[in-house]
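Just the one chain here, the form predicted alone, laid out as structure tokens.
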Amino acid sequence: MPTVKLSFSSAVWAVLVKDTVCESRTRYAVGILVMFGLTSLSSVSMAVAGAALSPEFAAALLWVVLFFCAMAGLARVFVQEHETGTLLGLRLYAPGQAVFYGKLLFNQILLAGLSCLIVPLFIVFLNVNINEWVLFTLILALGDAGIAAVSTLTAAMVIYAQAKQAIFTVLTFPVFLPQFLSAIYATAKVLSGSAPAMEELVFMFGYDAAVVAAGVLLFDYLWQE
């Protein structure tokens, strides 16, 4: 039994620190997000032939690739433990918030990483223009907050399930669509030069904060049982 108790904040960044030595060690996640993006980057690059896209099938496959190289590889933040035998430690020496906090701020660093070595591809590979970077990255960022926080929960539920990767987009998807949608438009008009409405950018900040609020209600039970 453990005989320190560590504050929450040195609990969440234990674990933010353990995961990511972990994964400096493997580089199973990092190698599977960036093949995966380059992959489906370069294919689409050379399906489209230097065509020029609309701003909305732009924006579109720009989130697709995001999500589904997201898919590929955040679930790893639960399977790694089940797979280690660490599930038990884990759950003896930390609260139950404070690994969601941890796996969440880790699966964000990780979304971020990959959005910044996507970001750039799509725009060389796909001829896309930029002019209000500002408010691409406020997208961006809300997205990817979306993407992780969604993953981070739905990860917790197919620890112990038997084909992990399938379920866990299954149920990923559908929780994400709404966000998902609103990227993708939101993402469009700035790709065409205007500015998405004020209504779009709160209801992805709700999103995002009504995913963490119900990680933070679900969590307990879903990392207990």
Second form
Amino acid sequence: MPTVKLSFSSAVWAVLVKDTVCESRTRYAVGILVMFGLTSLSSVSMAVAGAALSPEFAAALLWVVLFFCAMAGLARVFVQEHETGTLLGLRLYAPGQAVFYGKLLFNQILLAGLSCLIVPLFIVFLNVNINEWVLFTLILALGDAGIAAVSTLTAAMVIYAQAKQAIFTVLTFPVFLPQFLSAIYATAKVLSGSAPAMEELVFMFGYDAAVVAAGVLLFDYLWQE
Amino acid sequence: MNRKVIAVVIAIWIAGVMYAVFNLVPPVEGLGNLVRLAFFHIPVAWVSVLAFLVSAVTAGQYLRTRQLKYDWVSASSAKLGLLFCLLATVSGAVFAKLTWGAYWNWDPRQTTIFILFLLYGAYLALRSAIEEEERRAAVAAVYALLAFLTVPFLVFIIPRMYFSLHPEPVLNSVGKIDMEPVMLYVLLAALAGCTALFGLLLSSSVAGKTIPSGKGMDE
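Cool, the form predicted alone is there; where's the form predicted together with the partner chain?
Entire complex below, previous chain first.
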């Protein structure tokens, strides 16, 4: 047993690096996210086949695609620990909060990468115009942070459940709904050329902060044996 | 034994409320006799929200004390809540069809009750997917609390997204100023009756769980 006591930030960092190394060996989550993103976006694009989309409709499509792509890959952070039998080791070596933050950051990075893939394709396939890039990126970042925070918690809930993947989506959607609706609302405004009100962005930020705070408070109850 | 007496009292009470709804409540201007449906719809909607609250509070109690009795209350309350939520949604949709012309149009109230329905459904699906009792209790409790956290956000966001036709919580947006006292009293009586019914169903459902497992409530 190593006796070196890691500081909190280096414990978080260690969890993040461990997950990244594991992922770089199998490329399971990245592969699934990329292919799921491509499949869902192209199916949407083919289905509407060049029809002019209203900003509201385009915004809704973007977030539906992003959400369901995220659902395909983000449960991995905890499910994979269970499948490979490393859950107990992680429990022994890392404090619960460090695991939560590490996995949250990992999911956050995955989602940011996914967005970098989806958004350009979205613009190309669906022919939308974005003038306010700063605002658009901000909304995307806030929405992604919401998905990552909720799904890190729900992923920890489905570790011992049957039909993990399906139940993961079912659990995440209603909790994510407030952010989902406001992200669509704000994105639609940006796509139609106007700027969303400041309080909408504050609301989105508040939601992210509240879910992360809930995660900090509740995660230990999920993590303790 | 005791529960039977209470059940009889509640049954008589509800019968009395039904008599009042059909005989004492006057038809309302604009809604006519349809207003009588509200005396069913409002109480069941109220109980579905109350059940959600009870479920979240007992979930918190479970996490604090780790006594399984709180988990049973939380789960039973969620199950009953789902049932009442369904009744509220269906009666609301019928009411909407008769007054607005469509069963469903994503009115804020309809959206809210539907999200409540999704949350209850997800909670119960989660419970049925985990076999180990203590693990299920802890995970379900965390989910109940997480779900409860989103409620204030929904209250803020949903009215901004959709336009509402729904009457104000205290019915009678039609004859707003002169809600007749008799309607108010009957409504309060109906709310009390429905809440008592919920309490009775909850306690008998929790009691039903304690007997077969052989563990007392006070373990």
